[in-house]
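The chain below stands alone and is given as structure tokens, in the form predicted alone.
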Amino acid sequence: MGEVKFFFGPNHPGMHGNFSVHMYVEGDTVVRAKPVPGFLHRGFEKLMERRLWYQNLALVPRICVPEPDINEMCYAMGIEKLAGVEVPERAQWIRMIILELARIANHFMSFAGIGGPLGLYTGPFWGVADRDKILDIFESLTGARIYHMYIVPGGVRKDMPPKIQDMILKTLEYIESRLDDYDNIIFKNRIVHTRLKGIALLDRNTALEMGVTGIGIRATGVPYDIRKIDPYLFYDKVEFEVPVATEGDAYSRLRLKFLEIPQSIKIIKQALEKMPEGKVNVPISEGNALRFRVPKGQVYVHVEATRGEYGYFIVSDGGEKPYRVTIRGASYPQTLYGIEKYLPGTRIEDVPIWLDTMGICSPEVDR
């Protein structure tokens, strides 16, 4: 039988976002694969050059729908470094709480996403429902469930409302009570072991060669985490561990996401305890707050997203708009390079597992 071409996405339950992979198969095995981006292209980076610094606050979260807050954080960090602005301590603790809540929500979404390729549908039902409880917190805190536009240059948009701390702690207590259930239904499940262990292997040298970070590199035994090696906010003032594995397969990548949830809970609880009263934002410059200017210069800032290192390179010419913004999407290496080079050899039924556990996020390519 000759080579047959298949289209995987953009509309496929195993595909995350508007992205496609053209697969050429012989029998049940992929022999060639070509990533096909472009379905989502909005020109985020060029759009940012044509908008005021402040207007971009509504644009940047859309670069990663499952985890929008990292874009707000990077964009704000970059502007603050260029402007030499010191963010109030309370705002920095609040930002940490937001980012770790978003990390937990994203991991729940991963448990939901992997359920389709595995045929294990309890994961999607549980993952989506429990993620929704964190979105309830975001709605109470920021007024929005997905695109918060809450982390702004100079701090956060407004202070935390009364009783939100109780809501956060109750939700964390609920999540902790659910972890044994997730462990039993997903990670001790024979279907999951059979379908994920030894599948979609990514060894350490390949991960390093491609520039894979986050869960992908940590699953090969490398404890690379921006929160530890280049701490931002107050990550150097809280205690937490970075789980690692050595197998480099789909199971270990999914398992690491599960093990990160208790660590994020630990960080949030410490942040709530250490957070002082006080201001939550400062102006970037004098004059109209909506048309602030950023001093001339360039800067690279990065944070640890759920999928790895997420960075912004920002250039300012001293005007009201960015001169240039370039974004390092965490999943960019494995999406653009990994699919073409390393997806061949994968069986057809394992392709969605490969894509899901590699953390593909198509807007990071179509940026």
The other form holds:
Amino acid sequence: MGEVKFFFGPNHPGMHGNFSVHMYVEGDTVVRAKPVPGFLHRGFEKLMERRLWYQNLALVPRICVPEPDINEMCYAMGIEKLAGVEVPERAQWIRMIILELARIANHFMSFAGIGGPLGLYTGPFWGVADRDKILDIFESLTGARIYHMYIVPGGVRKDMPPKIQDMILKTLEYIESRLDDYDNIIFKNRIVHTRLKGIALLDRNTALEMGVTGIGIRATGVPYDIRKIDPYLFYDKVEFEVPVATEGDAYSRLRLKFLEIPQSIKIIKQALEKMPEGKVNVPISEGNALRFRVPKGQVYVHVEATRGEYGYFIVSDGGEKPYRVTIRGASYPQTLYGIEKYLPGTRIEDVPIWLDTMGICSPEVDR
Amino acid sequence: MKKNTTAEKDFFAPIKAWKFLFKKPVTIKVPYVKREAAERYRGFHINDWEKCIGCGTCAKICPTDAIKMEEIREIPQKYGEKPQRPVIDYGRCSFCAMCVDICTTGSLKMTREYVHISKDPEDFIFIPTEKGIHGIENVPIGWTRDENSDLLELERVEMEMLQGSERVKSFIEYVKGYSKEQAMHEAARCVECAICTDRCPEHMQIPEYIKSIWKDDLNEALRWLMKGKESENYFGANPFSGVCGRVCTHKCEEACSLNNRGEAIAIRWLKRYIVDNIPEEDYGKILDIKPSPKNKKVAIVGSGPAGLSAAYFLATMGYEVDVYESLGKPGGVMRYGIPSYRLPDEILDKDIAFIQALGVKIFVGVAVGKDIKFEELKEKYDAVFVSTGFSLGRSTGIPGTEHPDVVQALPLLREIRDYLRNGGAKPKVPKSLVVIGGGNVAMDVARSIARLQMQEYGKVDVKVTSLERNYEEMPADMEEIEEGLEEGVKFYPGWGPIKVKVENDKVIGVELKKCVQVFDENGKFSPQFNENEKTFLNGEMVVEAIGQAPDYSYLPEDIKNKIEFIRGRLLTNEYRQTSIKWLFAGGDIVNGPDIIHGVADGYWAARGIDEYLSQKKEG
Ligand code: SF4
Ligand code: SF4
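Switching from the form predicted alone: structure of the form predicted in complex with the partner chain?
Okay, now the whole complex, with that chain kicking things off.
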């Protein structure tokens, strides 16, 4: 039998977002694969040049749906650097709490995502339900479950509501109590071992060459984490560890996500303890939001997203809109280069495993 | 960094999940049970129509263009409000709540509702009211603005000015004006709703020139001031921008939408900033006005704000304009009424110089009716515009007012200004003064004499009394009253004069009775007094500043007979045309009562004259 071409996505339960992979297969094995992005047709970066600095706050979270706060953080951080704004301490701690809650939520989503390709549903369903508990916190804190639009240049939009600390601590306690169950049902599970171990391998050199960061590189033994290497917010003022593996396979990547959850919990608890009372934002510019202006200049800022290094390169000409914003989507290398380079040779059913464990986010590619 | 330890494979591990078999599921119940949303949930919009002023700021900030403003016919036309309300398209809304955070009145909020089901797509575009999208009372409120999320800057950039005790020592202008940084900052607060433009009698293009300041483009700003909407016949232009940047009654600021939750934009000071920072010699190049000659001549009687504005607009259209002024210098009330600590001569000179640079000829010291007959104007010119102002004082007519130390406000102010510009004799400076009146002219007199007293005797003794019972009722601007107080002027509101007491042929003060009502329930002037409650204010001089009257002595009888008067004012159409087709009128004698109304009269009269003369030519 000769080579057969078929499309994986954009509409497919195993596909992570509005994305398509054109696969050429022989039998069950992928011979060639071509990523076909563009189904989201948003063009975020270009749109941002046509919106006021402040208006872009509604746009940026949409660049990565499961982890919107990372975009809010980068955008705010970039503007703050350009404007030379000192963000109040309380706001910085609140931001850290949000980012780590988002990390846990995102890892839960990844557990859920692996359910489809493995045909193993119990654990993944738990992931979705437990993620919802974090979304409840977001709803109380920011007023929205997914698109928070809460981290703004200069700080955060509102102070934490009363009783939210209790809510966060209770949820964290609950999640901690669940970790053993996840361990049992996903990570000690024979099926998971059989289907993920040694699958979708990525070796260290290729990862470095492709620019893979985050879990992808850490699973090859490289302890690259922006929170440690170039700490932002108060990551240098809290204790936490960065789990690392050496196998470079799908299993260790999923496992690392799991191991990161207790670390995030640790960070959030410290943040809640260290957080002082006080202001939660300062103006970045004179006047009202319609007239915000950011001083001339350019800046690159980066943070550690669950899928790796997320960066914003922002250029301001001193006007009311950004002159240029270019985003380093963390999942870009493993989505575009990785698919072409790595999928050949894998079996068809392992393709979504690559996409899930590498943390692929399609709008980030379509930016 | 921690090394990963792979979880041991365990045959029984998944079985452990069986313990959850009899646990309560975390899934949503069927039939559906409503879940309360969080307190700051960003659900659908509600809008309090009573509070909303239709400013459209919500629509401007909306990042997705989900808000359109819609004209609502039922909303009564009110000053400081637009008869429109926001419409939200939920096909576009991103539920960011920026519209809520910037709303200038705080009328817009979001609810805690999150379910809206309808087969009709039109149901997802709606005009929020207090009943929200589902038309129910007491909608659960979600996201509301707080001081952290506020997107407006509510406080104005403070204007530096001399302290009261300092400024009363001289006639030097005491308001210092904004620096570039201050002006740009203040301009950055504007939301461009343009309610101010609607409110301004001249409809100046206020948001536009404020934006130009923000962009640091003063040339563009000056074009907005002096040419308005050039493509629409200079609509909104103001040749007296320098003057108005100082002494305008700034109704625009009262209308400013920021006034609802904070301090209005300092529109007047921003206008002043533009004019102050462009040298007179650059005006010609920046404004680049090149009229095409019309070969028709217009005469203007009176060189106050209305007359000279009409001259300016006519000149820009290409008419030849001659202005006749009976006094020694042009400017009318701006030159002879307003004290120099508020409006220095140089500023007025700068505005007038540009009008003259356009070819307008001003003949000063020529009294129409005396030095040149009114009929002559008719013969020499194609149209005539009269704007002679309210130049005569009004008297209370109480006993004692015939005494030479009881004077009228306007002649006194004129005397003071002439004296200060070394043009006249020194006016009498009384040791103590009583001013009767509660308007701006009374304030000008009180504050001017306070300055002269300070120079002469080192102390102030000026008392102002008015029928109006409190500062709010008094027609004077609040800042005039406040500044007067700071300069040592004392106020006695709520008293009506009975007589000026004269002893040994000298004025010694004014006897007053309590005023219990100024206006009746219909708002008509109808003062009522308590004759038993009396008081006395001592003063060796008394100034009556209870209003002014027109002087039409220059008009021939046959003209007077042909035109209509209403309560002392001339009746005109919207183009300021009287019933005599070639005769136009404006300013105090038509509309009053301030400079910007005069400018507007000048503008519309010029348009009217242009229309009249164009038709005449065609005809
Ligand atoms: S919530 Fe945001 S997107 Fe929706 S109408 Fe308001 S400003 Fe526009
Ligand atoms: S900003 Fe507020 S006051 Fe202005 S139109 Fe919108 S809802 Fe009304």
